[in-house]
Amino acid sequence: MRETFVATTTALLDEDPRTALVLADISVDAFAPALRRHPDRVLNVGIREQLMAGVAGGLALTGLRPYVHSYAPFLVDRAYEQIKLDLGHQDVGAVLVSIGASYDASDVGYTHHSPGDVALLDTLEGWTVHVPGHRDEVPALLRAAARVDDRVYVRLSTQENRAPRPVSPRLQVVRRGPAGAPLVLAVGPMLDPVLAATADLGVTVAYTSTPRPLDTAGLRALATAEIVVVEPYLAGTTSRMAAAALADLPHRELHLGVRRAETRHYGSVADQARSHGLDPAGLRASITAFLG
């Protein structure tokens, strides 16, 4: 997904004089040709992520459309105050594009992990969040973000599904169960593990790559008595939106994602997924225990 982001953003810089890019050392080499061609619109501020967000706010005030990029913990966790003030309080937009996700850099350590990035942005107003499940979903999301001035977060990951899904803000049914079957909603790269975990269970599986704003109308249309949400970030991040959308419908909810307890024995990405119960075996155990 990172390579797709570099190629698409480089093309946008060539095509649209409104596009700008702000970096904080991460991926600078990959954008070297763009930096040479557009030195006035591709800026590297060094390892100063808070400044990166502030510069993006200033560029947006001049009418440019800034793309801002780094690892998720540097881009969102570290620069949260500047995102809140220099973008949100000034009511200007930018496209934040992260790599690393919750634990892609599993063996580097917790400094490079960000399970709480989407939860942090949920405290702020007006953010659209995209969590693509495949690299081929990335270009359409980035190009759509170029046509508006909103605040957009694109969360890239090395974890991806075997095949792309159509890019849409609506929930998509991937596998329909019998009438009244429990609903399992998979976000981004959690689709393949969910499909594997529920292959022989009578459940409906739905997918979204745009969890914010949550397609509440679609959720209500698919909702039954039991609903499971599987997210690649902090477990329960979507619980408030789901509960509000379904407040008048009798139902039970289970929210699965990265557990709050920190895993200090890092290992591989697969080890991290297993430790958080997000591998197919862990998901199956949680879902079957919930459904009874």
Second form
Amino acid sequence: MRETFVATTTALLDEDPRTALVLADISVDAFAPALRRHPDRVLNVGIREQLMAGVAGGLALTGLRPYVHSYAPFLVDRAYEQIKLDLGHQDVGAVLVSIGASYDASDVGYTHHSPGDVALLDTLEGWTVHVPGHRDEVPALLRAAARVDDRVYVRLSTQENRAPRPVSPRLQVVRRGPAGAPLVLAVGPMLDPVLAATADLGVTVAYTSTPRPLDTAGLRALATAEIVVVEPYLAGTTSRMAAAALADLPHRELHLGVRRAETRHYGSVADQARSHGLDPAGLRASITAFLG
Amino acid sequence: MTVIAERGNPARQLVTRLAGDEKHAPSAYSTLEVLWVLYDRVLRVTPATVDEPDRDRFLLSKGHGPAAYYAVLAATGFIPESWLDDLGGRNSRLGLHPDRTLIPGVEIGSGSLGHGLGLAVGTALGLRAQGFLDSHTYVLLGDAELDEGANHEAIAYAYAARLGGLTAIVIDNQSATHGWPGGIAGRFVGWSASVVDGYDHDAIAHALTSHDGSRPHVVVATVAPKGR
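One more: the block was the form predicted on its own; return the form predicted in complex with the partner chain.
To see the whole picture, the full complex is given below, headed by that same chain.
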């Protein structure tokens, strides 16, 4: 996904003089050709993530469309107040593009993990969040963000599904269960693990790569008595919105995602997923226990 | 301070109309003369040009105590003088911290310290990227505000980017808890610097307009210590 982001953003810089890119040393080498062609619009501020967000706010105040990129813990967690005030409070937008979401940096430890990025942005108003499940979903999301001035977060991941899905703000049914079957909603790269975990469970599986704003109309249309949300960030991040959307419908909800406790071990992304119960076996165990 | 402002400042009378932010009153008065000089003699922006893309920008980073700012905006026609009579009221556009979406001519909302300089760096970069090379960005900070670490990210990068279109003004009322040993200007490594009497209009105007534009510039305007 990172390579797709670099290629698409480089093309946007060539095509649209409104496009700017702000980096904090991460991915600078990949953008070297773009920097040579557009030295006034490709800006590497160094390891200064608070400044990175502030610069983006200033660029947007002059009418440019800044893309801002780093590892999720530095892009969102570290610069949260700049995101809140230098973008939101100024009523300007930017496109934040992260890598290293959740535990993608699996072997370096918690300092480089960011399971709470989407939850943090959920405290703020007006953010669209894209969580592509496949690299081929990335270009359309980035190009759509170039056409508006809104606040957009694109959460790239090293985990991805085997095949891309159509890019849409609406929930998509990937596998339909029998009438009244429980609904399992998978966000981004959680789709393949969910499909594997529920292959013989008789549930409806839906997918979204745009969890914010949540397609509440689509959720209500698909909702049954039992709903499971599987998201690749902090477990329960979507629970408030789902509960509000379905407040008048009798139902039970289970929210699966990254657990709050630090795992305090290294290893692969698969190792981390297993520890958080987000591998197919872990998901199956949680879902079957919930459904009874 | 021994130097008295030589030119009139009509905002000085207007600022007395603002009541309700006594906590930040020293902060407001410390900026009054610099703000007047900026709007009276330096900035290329008027109420008629607040939306022109090539206008000069002024960013009040030190959003605490904006009474002087509001008074200057009223004296220069950006806002009606009548707005000054309801500072912080439920239906007022003028809060104890300014909001850019409510006040014509205000470039940023501020109040939380340490945000304006980063925004100013981005603004100056954006103007340069769009070819507005005659447009200048000014940002006003307080000496205590420099305690915020985010400023120092911006100071270092502004020099690295050779942002000649950026001028920072630091109002030094000696309110930083631990002071700035060695002087404030020395913290702006690589920048050109002027230290002036914060009440001397001619000296302020000269400092704001006399730099060579090859790198960012800082003007430290010394005023009476807070509380005196």
